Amino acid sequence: MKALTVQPMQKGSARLDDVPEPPDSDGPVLVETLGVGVCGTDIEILSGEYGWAPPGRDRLVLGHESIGRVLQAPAGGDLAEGDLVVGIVRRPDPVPCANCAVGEWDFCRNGQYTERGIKEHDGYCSERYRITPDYVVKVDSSLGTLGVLLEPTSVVAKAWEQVDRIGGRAHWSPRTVVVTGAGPIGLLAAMIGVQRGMDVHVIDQVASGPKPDLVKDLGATYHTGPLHQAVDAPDVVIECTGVGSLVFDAMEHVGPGGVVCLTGVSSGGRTLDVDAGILNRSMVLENEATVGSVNANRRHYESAAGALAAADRAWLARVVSRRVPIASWEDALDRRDDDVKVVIEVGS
């Protein structure tokens, strides 16, 4: 069958393969791949910047935001031929560490978690995958391969999740929220952000292309300047950028009692200029928290799924902007002004 794979840390070394027929010890569910979602993960692991192939092996089958077709399934259990699935990405460790034993992976203390398609774990961007049921979560039929959008609803998932935890340390009733970058992540934040009643407002540098109709049409505000600018003192931000000028403008302005909630992966080598003492004074003073969320339990895949079963079919589609044909995956990595969310089509 036909996989995308590269070797980990080598850039310029991904290439579409044969590759044999997944393994029955991944597990008893064979699944027909539909689509694979590219992220910012994919182009660091193209680029060679990351990544971990499988113990023994050189190479490492990419892609870890899918959808797929069930072909094969234990009978009595709750998946049926033709279900459409998504495979979630993180294993617990083999410890397994405290979190990871509870099904907490996302949490997990020892790093020995493994991820399809990123670490130590063949992903989904080959024709078929194997998969146990408990790391496969059900899309509603009528998104189709919509679903492709599960695995990043799962991350602002849990984000919100997080959110949630941290506020209700005192009377929780949050209004109004920030949602920094219009990308895939950030506009699937403030989707879930709209159907909580929220006022929600999203800030993005760009004027022009699909975000700011996409934002508009969700329901919310879109903005281009400066998070003080745009509301002040809000309840949530959401910062889905990692600029690091972001981060700390939002930490500065969240209104008191507020919670700025991080999922944006910053690169190193850039220094700000900050005021640590103001801005502790104004953390301390105003009971204010800021907490970063990554990856995502089945839990967070499940509340995502439910997220994306209430969502507009018609503005789901217009976030997958692009579909790629396999033969032409490097296509999926040209970028280009008006793309959100690219999608490689592995499967009919």
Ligand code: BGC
The other form holds:
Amino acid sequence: MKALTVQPMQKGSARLDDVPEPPDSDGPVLVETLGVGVCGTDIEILSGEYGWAPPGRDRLVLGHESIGRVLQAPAGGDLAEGDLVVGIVRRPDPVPCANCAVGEWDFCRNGQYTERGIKEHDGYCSERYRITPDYVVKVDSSLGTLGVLLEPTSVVAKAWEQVDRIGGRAHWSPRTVVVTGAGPIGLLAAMIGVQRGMDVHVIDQVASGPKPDLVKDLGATYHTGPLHQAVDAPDVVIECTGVGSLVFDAMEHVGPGGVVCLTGVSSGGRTLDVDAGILNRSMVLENEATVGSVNANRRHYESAAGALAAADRAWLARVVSRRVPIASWEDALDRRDDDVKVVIEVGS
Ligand code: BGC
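The form predicted in complex with the named molecule is what I need now, so please give it after the form predicted alone.
First the chain shown before, then all remaining chains and molecules of the complex.
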């Protein structure tokens, strides 16, 4: 079968390969892949900066944001042929650590977790894959292939859960949220904020293209200036860029008792001048919290499935701004101004 494979840490090594059918050891559910989303992590893997092949192999099948259709599932279970499904990315470490042992693999303590399409386990960008039922999440059939947005939505569903758990230290009824970055993660974080009835503000640097309208059509407000000009003392900031200056801006300007959730992965090598004393002082005197958040466990996928089911299909269809057949996969990596989420179409 066809699969998009890469040699991790080897720039320019990606190719469309012929690979064996998925091994039975991956699980009894056989899924036909319909589409795979491309995100910043994939670009890093393709650039030779991230990723790990499965033990004993040089190449990894790429793809961790997927939508597929069940071809075979064990009788008597929750899954049936034809169901639209998404595979969870992370698998618990084999030790397992205390978090992986209770299904909180997104908080793995020892780093020995695996991730499909990223770390030591083949991903979903192949014509078919196998999986165990407990790592499959069903999506509302009316979403069709827009279900490819489930994985990125699970990441922000987790971020919102972190915000709520931390905010819940004291009375917590947040009104205003600032989301920095209007890429897919920022837009989906904003979508959940609107679904929660909050006053949502999204900041990005571009003034044209699809992002300003996508934000407005959510019922949120779009800004291109600095955070403190957009909103005074927001209750929540969800930082979706990983840009160091925006991270510190968020920490400096979040409101008293507020929560900053960092979801962007930054590359190192840049330093900033920061008045650490002032930052410390305001964080202490105003009980502010900053938390990092990555990945998602099953609870977050299920919450994300609910958020997508409640979302406007036409809006989601604009988030998936470009679809590229797998035969032309290289076009999917070529960033265009109007791109939001690009999806590689694997099946039909
Ligand atoms: C994925 C996460 C993963 C992270 C780090 C992100 O792109 O969405 O599931 O944990 O990369 O590998």
